[in-house]
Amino acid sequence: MNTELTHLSLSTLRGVGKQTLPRLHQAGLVSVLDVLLHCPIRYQDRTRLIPIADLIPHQFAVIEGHILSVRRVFGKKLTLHCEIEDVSGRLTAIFFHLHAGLSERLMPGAVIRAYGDVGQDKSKKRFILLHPACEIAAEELPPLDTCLTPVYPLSEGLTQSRLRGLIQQAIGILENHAAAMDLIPAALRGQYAWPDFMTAVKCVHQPSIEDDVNALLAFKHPAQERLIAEEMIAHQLRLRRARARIANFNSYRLSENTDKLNHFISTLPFPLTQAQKRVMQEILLDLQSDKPMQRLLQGDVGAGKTLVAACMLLQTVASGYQAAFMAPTELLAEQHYQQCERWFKPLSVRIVFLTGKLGFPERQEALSRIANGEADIIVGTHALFQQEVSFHQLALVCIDEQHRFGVKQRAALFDKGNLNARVAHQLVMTATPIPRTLALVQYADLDYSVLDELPPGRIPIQSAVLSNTRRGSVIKRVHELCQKGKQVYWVCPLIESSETLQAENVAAIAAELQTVLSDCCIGFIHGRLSSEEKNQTMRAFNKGAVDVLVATTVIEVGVDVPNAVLMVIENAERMGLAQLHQLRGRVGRGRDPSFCIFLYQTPLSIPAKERLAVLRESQDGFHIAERDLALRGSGDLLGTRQAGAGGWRIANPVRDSHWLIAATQIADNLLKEDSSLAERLEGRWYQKAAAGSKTG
């Protein structure tokens, strides 16, 4: 049965002991069913040999030959350079991760089969393989693989070979439950020519020589499509259940009288865009219902989402209720608080700021004002949904940069507002434009509004992509702008492995710029500074006391300094398009021409060239989002990997968007015809423990 494999512990598999089990759990693998659904992210074709002379750079290939020589090369790290020859030519295999067994077997005269990414040396005249997988024998190698080799997402401490062995055992167990595990009705399988569950799982993990290699590599094989469609069906079932749960509650019906809101809008120094007016009407209609609003508001950088949210906060207060505004960082939350203070203090609206860094007396006072109703608008971070926070009459929650939170945190805040059998309306916002098709896949539990118009008069940002060898001329340009009284952002290279290294990097670059730009004031912020230190530097930058702000990507969202006209981003090739577009959006907020320089390290890979070319050619956030999804997939953009809130196992919403309509219809039919089967199908894909993983 489905439930048997769901609850069958991985400790029942051979080779899973006290050390391996926690590593599997870290990868989100808890049961035998989890292992079966841990699908490959790609395949390696090790079924055919390619002569060395016929190799093509940037392809993955299997070569076979004799080892001519082996030499040790001492640099930053010891490497082994192994010269290999076949009847057509020679190449060099370079091994980085050395161990005794490998070093002993890499001997002149041995026969070697190597699989890896084909590159070229600096002369472009000789091929190289960087740390290839290899088999070595004295005389004769075993036969080539007869099927594709799966490559799985890994977490720390797991290897591809270990996972492949566990999956092979799990498939053996599945064979004893094959009939009970097939949750797609036979008629539906026949309609789409899908195999049964057992056949599909076995083919995905262990494709045979008879399977269509090209179809598997493109994720178009019927076995893959069966599992892809099933996961998308389960996803739709999950979101429909979430929407149905919310529909059972009542909410606060806000007043239809918008006099106070209209008065506030009339005092603004600029008119609303037509898109803002349209979206506000959509939201107001929701808020005037006694059913909880669950709406996603998205728009490009600078489209005016914060003002729309603020107007809804004001309408909530004017109707006699409380409203909350939640942001993912203290820096962004403080900026929202300050903006609300400027806008609403003249209207006698009482605003409270709540973050985890408040001192005990200030926090207790804030909690008291929230609980007794003295606070009209509460602005803060994730501290808003902590257990000790008790609201008086919370009617609306606005969540900024919602992808930084995730479904579970949204649900926690939803439950926070559950007072007197009524729950708060929710407006979730993102400045990362999401293509409509993907939004419908990922956010079927939410209604959807989009700000597709920028305020009039915004000057396009001029973008340049430059090699780091031009760094000196960039610094000269920074100096010229500072001399004119303008300000500059300088974003440091991304160092994922260590927050300490990142902090050291920021401080080092700030010191370098201060030495070269001795007559300018250089400030810096990074993750290891205290909140007060970061906020102090940001306040100084806001007031113009700091000329150049050196920072990590903490300034990606929310920072609004109209006098900043240049953004310099180092190692831009390491970042995704959506993040680079967000960073670029920190400039261009005033009336002066603004610029963004993307610095990159050479040599630049072909995918990195594609990404940076998109940014140079376009400032349309929706176009950039489409390209980012095509190049990187959906998980990072939607925040599902960070939040562990619905990360896909085999489906890719971009690649597999053609299954959306069918998955939606099948989900609806299953709910009508067999709700028990629908529940089991959803449970198959969404009982896995949430945990982050990385690609290995």
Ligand code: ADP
Given for the second form:
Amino acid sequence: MNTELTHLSLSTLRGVGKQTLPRLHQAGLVSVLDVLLHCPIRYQDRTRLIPIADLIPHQFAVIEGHILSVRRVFGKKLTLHCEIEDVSGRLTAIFFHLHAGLSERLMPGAVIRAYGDVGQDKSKKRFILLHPACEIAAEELPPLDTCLTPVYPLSEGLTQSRLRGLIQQAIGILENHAAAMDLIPAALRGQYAWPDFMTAVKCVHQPSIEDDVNALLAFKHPAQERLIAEEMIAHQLRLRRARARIANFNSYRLSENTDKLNHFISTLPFPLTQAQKRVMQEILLDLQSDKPMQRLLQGDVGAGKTLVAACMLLQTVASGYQAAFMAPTELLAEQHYQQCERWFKPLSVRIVFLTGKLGFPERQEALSRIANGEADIIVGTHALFQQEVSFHQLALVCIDEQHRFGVKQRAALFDKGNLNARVAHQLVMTATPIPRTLALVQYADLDYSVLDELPPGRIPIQSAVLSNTRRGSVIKRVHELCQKGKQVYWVCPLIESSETLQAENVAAIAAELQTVLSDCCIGFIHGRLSSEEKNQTMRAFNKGAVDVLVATTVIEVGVDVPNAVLMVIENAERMGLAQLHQLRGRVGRGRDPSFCIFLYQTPLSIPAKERLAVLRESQDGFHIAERDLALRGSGDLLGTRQAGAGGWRIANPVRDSHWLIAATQIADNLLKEDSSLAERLEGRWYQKAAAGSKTG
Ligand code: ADP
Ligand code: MG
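Form predicted alone done; form predicted together with this ligand now:
The next block holds the full complex; its first chain is the one shown before.
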């Protein structure tokens, strides 16, 4: 592969200097080719006017009318409120950044065309446009655009117009350049009626007047489909290579004798579910091979993944090797540690706890026990793969709630175990319900096991969606349950902007509840407390000494206290369904009926109401995930909170799932028929990821 050509430096572009270059790098753009492949996340339709009366909230629109009046409004900041009228109605455009040019031209009587996202005022009776882009004229405005305007994912210091300019240049430079050669064989292009590479790229960035607007808006235009499929093919190639790389190493072959494991299982107070048995067999087979296991274990909340992991840790220790169990939070790591102690102490298994929060002497001691093999099982957070940690015949790593760890961290852990060319088996576990086809593609580098059965005897959680105005009666319910010796979680709304505000809020709600429920013990945890404080509260809650635990969403993953039977979630409308489902999974773990109350702030929009209703009606994580997708178009299931994130440039595995199977097959054929072409294709889309410059 001619890397010089594909790495054509960005400084070739006009206007890219010391200031812009780091910003482009920040956005993951390293070469001219990267700029070319920086695809729009959506398009704005500036080709048609919408009458004010026909506006739809939250949609982008272009309106045109006369300015009726302009008002200065003094709030925290000075704003201009501009009343606009067309033949169908009126709206208010609100401007924040008042540069002189703008306020001078905003004059009653002028004709204005405004482009922006439609909002509504508090009364929901009037449309508003917040700081729209606009054109103003005394009499007549220039003609409307004739084709769609691309909208790009932005990062700090980059604007839409800046990006458009750079992309235009990149197209000019690469048009006849070897780096932009078509890498999809002509026969295949013919089969799908795909345009060639440059035609597709140009169309995506600069659609022409003849292009089908609706197809473009839906990402179904042949030019888009070609690039989407190409990126998915490249992704498959990359995963296959990652897998092949690890498969080249040897691992530790665990013993086929499972007497100790069987004995341990026979001491449990309950039998394994069929699903647990099946999945354990799948994993054990992998562990008995000297090829490193790379397996994903998926299972809904409460399906009993921890026990499966624990059994595999035990089998590793019984075979004479070391095993590690890694959790995404301190809280969860501590809980897993305690659980392992309870289960394995009687079997004389030596367990060491390692997190970043240990004091110096404890840490030194833990490190030395890990290194000299006195530790059989190490439980901890990502502190486990810090530099100073050296393992002693580490044969298995279990990673809980994998969606919190990136592929990168997993690679780091892999390299850690990679001593004497023997690497640890990897078991990654997730409760994020992804439809199976999606999982197969997103995790094509992993084998896949599913725990598709909950332990028996679980009583369905009764869920209610209530307005915040019912808070008083909810608190009463909390009281009743506490008096019966039951425990309650109270989850506070998320304040993303400030950890301090969040902490204050948690403390305030705890104080409020303590005043009303004076005979109950209220505990709280939030991100501002030391881990010792958090653990103390958590331990007290575990033991039943705390009745009500007020918390942020930190308790989302893994926490397991069967006596807690009610969860109240405030401002549920602000959270994603998958997250709410995870949270709710903290109750319903014991033998008593349990409840979840989703409180929302009024007024609640109809789509938000529909979303919450899904939770009331279903407890099946997979069903909820699918409904969430259908209602939102695309979800954060894969940890991609917005389109354009998650490492994809144009494809969206949810929206474009109909291409997944074809892409997989094409990738396989390419590898067989022309592996050097396959390598170039992968390199085109992933070279910068390989350079480690792209963050998700
Ligand atoms: P998750 O899959 O969400 O991590 P956990 O591992 O936390 O679920 O398990 C939830 C609860 O179910 C725990 O209290 C665990 O001890 C219990 N459990 C696990 N397996 C079984 C089983 N086969 N029968 C009954 N209870 C089980
Ligand atoms: Mg768990």
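Note that the rigid core is defined as the largest set of C-alphas that superpose within 1.5 Å between two forms. In this text the structure is predicted, and so the values were computed from the model without any measurement. Numbering follows the first chain given and starts at 1.
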Original post:
For G588, is the C-alpha shift between the two forms 2 Å or more after core superposition?
Top reply: no
Original post:
Taking the rigid core as the frame, does P607 move its C-alpha by 2 Å or more between the two forms?
Top reply: yes
**OP:** Classify T159 as shifted (yes) or not shifted (no) between the two forms, where shifted means its C-alpha moves by 2 Å or more with the rigid core superposed.
**Re:** yes
**OP:** After lining up the core, report the Cα displacement of A133 between the two forms in Å, one decimal place.
**Re:** 3.3
